[in-house]
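This document opens with one chain alone, in structure tokens, the form predicted alone.
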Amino acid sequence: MQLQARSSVARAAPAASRTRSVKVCSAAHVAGIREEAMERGKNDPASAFNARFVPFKDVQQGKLSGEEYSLDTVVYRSKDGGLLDVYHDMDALKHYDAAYWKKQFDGRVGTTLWPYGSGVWSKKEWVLPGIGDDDIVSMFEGGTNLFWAERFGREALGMSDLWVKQCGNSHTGSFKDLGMTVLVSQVNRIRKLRPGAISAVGCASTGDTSAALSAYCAAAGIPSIVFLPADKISLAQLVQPIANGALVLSIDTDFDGCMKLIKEVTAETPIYLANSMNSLRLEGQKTAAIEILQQFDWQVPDWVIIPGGNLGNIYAFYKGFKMCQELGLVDRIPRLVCAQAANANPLYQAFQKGWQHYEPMKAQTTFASAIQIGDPVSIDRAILALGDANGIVEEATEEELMDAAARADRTGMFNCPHTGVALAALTKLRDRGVIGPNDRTVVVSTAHGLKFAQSKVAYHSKEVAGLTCQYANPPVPVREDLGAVMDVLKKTFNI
């Protein structure tokens, strides 16, 4: 969506991608890799772009109101309590063709050259272009692996151009470090502008967002504060932000009670809300989207599934999509789907009634632990970008999620909870015909598996009451003896 606004058209060109000889690391290396970014930074033309936050009501109404802020401000909603939404000037990027975009971003790629090897900061311009290089906080994240799911498409759902994007191999384990590392980035650039401004930066977290706020603070020498729904979340997910060092807070809630707590610590205390209503950490998640098409060399898929609980990565992946089409580097946007348990899926409600009306719920338990949210934060942002998408919403069962992240595991994928959720509902429009055979399809994968090692163990054991799990695996008890082995063997491969 194209909003007027005045531009600031920068004459000079970002930096060009470069190539740099190898060195030996050593502390005057590492010295001299900050020495070179500062110096860098006194003539980034990057800088030039402009970036701010406005009200996303804007962004929906398609013009300015007027009313903005910088974004070294600490605000998170308009001046009537709506969202805020990060701004970039159109006309400013445009001054460079769909090309100069293209090259510029595919040659930073898997390079060295602070920061611009990170998969977020490989489009520094489109991110938070007045930053400097000094003063970002980066593990050097995306860059995730396009996942050619070829044998389960073609056996599972009879599709030849199945893709996951997997997300969740990254730092801390979850696509939350593409937003985070651009949030703590802001908030590092802003103690250095005005020191005791920030004293801390909390979340409320299902996990994986506690996992990235504690790494990335730690990186930067920042305390951090998480609230954690007590007995809700895997063990994998409590010990990353313990092992960072963040004040890790257990709280007697769900979800949206610890919400509802953080908003109120925040809005008392110089405590930086780091939750995806801050919009910032949106402007990394849209990087994502962009790295799909250029791993795609700049073809677009025909679909994107999604799992959804707070809505902002619906909203992120949109907006870079967007962005790549409103700057000539596709023709369109591909169609999205947000896929939401059945036990969390007060979208999905709103989708099914064409959207006329929208209820928050209670969300109930789900192995989807970190979508287990009733009253998503980002439902304007989805609503919006599904509209403009021609998206669809669809839900998946306990059972239906926890077979189909089963299933592909068998097919050499190690699928978190919330890739089964969108499975599922891949599963589920290809068998009303929705999403054709031939149809290039990406699902995105929004956390390693690994972190949710506890909900495969009972799935294998079969110890999930209410679920047949019918793609269960147990280990075979077998006693010590060669013969006892051989009749396993032959039981099992017909040998």
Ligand SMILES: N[C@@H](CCOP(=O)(O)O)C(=O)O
Second form
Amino acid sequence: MQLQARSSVARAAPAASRTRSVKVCSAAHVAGIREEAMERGKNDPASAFNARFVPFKDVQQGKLSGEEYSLDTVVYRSKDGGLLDVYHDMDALKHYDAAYWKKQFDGRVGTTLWPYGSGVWSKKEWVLPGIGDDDIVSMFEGGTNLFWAERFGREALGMSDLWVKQCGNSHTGSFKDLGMTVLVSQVNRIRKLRPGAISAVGCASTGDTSAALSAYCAAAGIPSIVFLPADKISLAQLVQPIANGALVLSIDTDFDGCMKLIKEVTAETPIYLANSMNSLRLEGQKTAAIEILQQFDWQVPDWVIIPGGNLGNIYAFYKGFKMCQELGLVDRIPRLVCAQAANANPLYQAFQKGWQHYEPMKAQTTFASAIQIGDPVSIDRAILALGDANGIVEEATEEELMDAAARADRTGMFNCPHTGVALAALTKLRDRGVIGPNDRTVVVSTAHGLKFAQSKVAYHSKEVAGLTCQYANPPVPVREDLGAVMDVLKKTFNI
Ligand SMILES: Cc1ncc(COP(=O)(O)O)c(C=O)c1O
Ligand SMILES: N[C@@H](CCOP(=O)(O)O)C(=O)O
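Would you generate the structure of this protein in the form predicted together with the named molecule, following the form predicted alone above?
Up next: the whole complex, starting with the chain shown before.
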């Protein structure tokens, strides 16, 4: 749909400035927030924009084939079985200039105005423009800190401009919240439009998608089902969907086996698929890229390094950067690095072969358990993203990823093993001189380290077979005796 007339839409002031800021915390006011959002929605400028599903192949070929689906349709694949993409009416968005969008997005930071206080929904016009504010299920996700890794950059890598985007500082402890707010909001809308169309929402997971899905569904009162590979996820991740009341199936297979099963189940039942094969998820995840640019005052970093497993997120970041470029907010996009565990590295293998040959693999056990994936659903999306962003794929062994996480922890972080994979990839690219000492570089931290306490404890206890654990810092057992305590202090600090 084209924007009718610029003047008619432009007359409406931005929603954030038209409506009083609602500083509300108590449950008694919640109905008020939703009513106000509904009222505001009647002339919401976002409704002048339009997004729909198109075949991903059309995006690859840069040409629309005419096959398209409303976002209210339950569909995950194009007619030829390929992936879909959410396609935005860019001409409509272009009716507003870059200054308008920057002002709009910047003006919503930190607000409690529903739903714009969310880092995702603060970009609503670029995400799901057609959804009513009242249908949105949000925890005010996003808005995560961009940590200047000053000491780690300087001491470990000789870098001056290294940053870590802390996507794990989020409601369920990973970046998955960004995509799940979008998917569950759209499910909420479809269930209101067509009761019975979706009876529950399901996913296969290595632990983070399941945590986010179960939390957002629980908030909305929607049943959720998660397929987990038995004994292959952390205890913290296992307990998350259990606590949120999801139906948890612990299946005697790996993630790829769970993914195969959930695809079959969702093809045959009114259970809606919540994995990133469903491109709605990526619309939320792409806002992390936009947020990084915003946090740098719309200056473009040289490199962004992202750990990759099912490979939806690397494409989501690319899409976020690309939209900012196409709409004139920035003049280029950063170079992207996808970092994989050496034990689960099908993308790395294909990159090594110059993209001439790709083969799924049986992923081996890795401490980076959330990316223990051998048959990534978004392989084509990742290849497109890396091709256009002059990208690189790097890998990290178990020792490299655990050491990198532990070493960076010593400078004030608390990294999950997947962030360790990205930090190890960065270390290798610095060693080879690919990334320069003054290059502005962002490492995307995808989950909170507290979800992976078990493996961190094992590392610091030097209990990992085959690893030297050179940055281990085991606790010192001491008797309840001042002399004994003083002995340890004197030895450690030479006092
Ligand atoms: C913590 C964590 N990091 C990285 C990833 C990789 O993201 P993607 O599957 O989108 O490549 C995942 C999930 O796969 C994850 O849970
Ligand atoms: N790491 C993921 C794996 C599934 O990825 P998805 O983005 O396709 O849902 C998880 O936490 O389950």
